[in-house]
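We begin with a single chain expressed as structure tokens, specifically the form predicted on its own.
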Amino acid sequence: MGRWEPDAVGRLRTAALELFVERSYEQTTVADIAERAGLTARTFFRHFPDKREVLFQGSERLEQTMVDALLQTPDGVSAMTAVATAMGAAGSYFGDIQAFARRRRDVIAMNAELRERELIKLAKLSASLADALAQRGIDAIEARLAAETGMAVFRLAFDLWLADGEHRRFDAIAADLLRRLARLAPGA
């Protein structure tokens, strides 16, 4: 594939993931990724600060998508209803990337540095949701509680979405889990 061809970011992400699976994250260099993608290391660094970010690109957009959805919920809805709206927005954001996400999950699971990075990104997302709830006038403690509960649902929904044979959308799984959660604490 020539250097002039479009979608350098997609090509780099695909090449990196292939190499991380084949060789491991640790044994793959930026030069290896660029070569597999038919690009230069310089092009790689135009799009990513380091090879780790190939796996985490888009997390800021996901966070913004979820926060925007939460902030746009009608006045007077409960904190958990606002969080549920954010989960729905995440489902739209994820679309149909299950195959990529499954391979990404497997690469991250095999590397402590990447697992730590994943946890940091999830903690940042939770804090952003809590801040957005507080902006809506929700008590700070209740905002944190709703955001952390939402993140527990998010993590479980994501795991279920990536399970072999799963064909439902992420947002459908998250909605099902939120209904189950409501049944666990009737009247709460």
Given for the second form:
Protein chains: 2
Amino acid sequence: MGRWEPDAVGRLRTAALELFVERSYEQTTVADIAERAGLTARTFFRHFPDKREVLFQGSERLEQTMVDALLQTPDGVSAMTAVATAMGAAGSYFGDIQAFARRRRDVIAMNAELRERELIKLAKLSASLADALAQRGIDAIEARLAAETGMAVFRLAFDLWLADGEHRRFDAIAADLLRRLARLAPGA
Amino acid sequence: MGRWEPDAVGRLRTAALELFVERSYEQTTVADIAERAGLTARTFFRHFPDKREVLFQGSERLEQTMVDALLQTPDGVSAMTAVATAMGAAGSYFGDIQAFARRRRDVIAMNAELRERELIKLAKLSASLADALAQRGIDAIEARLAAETGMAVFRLAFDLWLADGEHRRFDAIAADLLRRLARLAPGA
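Can I have the other form now, the form predicted together with a further copy of the same chain, not the form predicted on its own?
Zooming out: every chain and molecule, the one shown earlier first.
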């Protein structure tokens, strides 16, 4: 029971996603997930507070990664450049978890509670980026505008990244969208 | 019971907001709302499917107003100009309901289910604007980028419009943010 389980988190996550796809999120219990992973429910609860967090646990680390990257940009860079840097850090964070992220997206799409949770997590990420920009001395309204716009690009880049047949990295897609945005902006 | 009730919708909405603020959304029943408005529960249900819709019923009409305005822009206008036009139409739709909208915001902020519903309504509005842009012949990715960016501006404009001491109209605030966005966009 108490022994060390190599990559318990990864095994639990893979087992959970498999079961959510096979049986639906609602019909899967923590006991099912632990059994599929060859672990105990106790081990599950050492790593996740509940089954929902298997899908959302990465969000806090993603947020921290993006905020740290934004805060480390040199003094004097523009708000949108700082946001673009945060987006690049998200790309490194995501790496090659595309297959996991696609399954996760499909599971979330099928459950209203999960869809709502995802939206709230993204809203929180936007607020944290705005706070970080304001800490950098950016005017409060400009900070929110840049963070919200950046998150609009982020969400769209994320969707495109998970589309069938997409082979570019997340940060390449985000950078392309930011370039398009510069051309789209009214008066630009 | 069946007789004509002058401005039943307005009276029910006002009564509901008062009670949600006084007793909380959770502790208010449809019977309470009808009683406060001097109407019957039956009249309530003729106008709203449930108490939650008192807060969200306007969303469909807002969406239709914005989509119609977008579709009626002249051929050849840019995606962001079309979105800016939709935002102007939202401003006319909102008019001077600021006091109602402030109370509504406060009620929604106190309840997770309502916050989630609000986020989902806004996501749906963004998707509808993107569809309308695509109908206008805008490239699908550009359409989504413009719609999502427009909605980022929309949400921020809405927040600012409801801030204490703000006296500008919604569309004036939105237009100001769109101008700031043009200056913020990377490479602009």
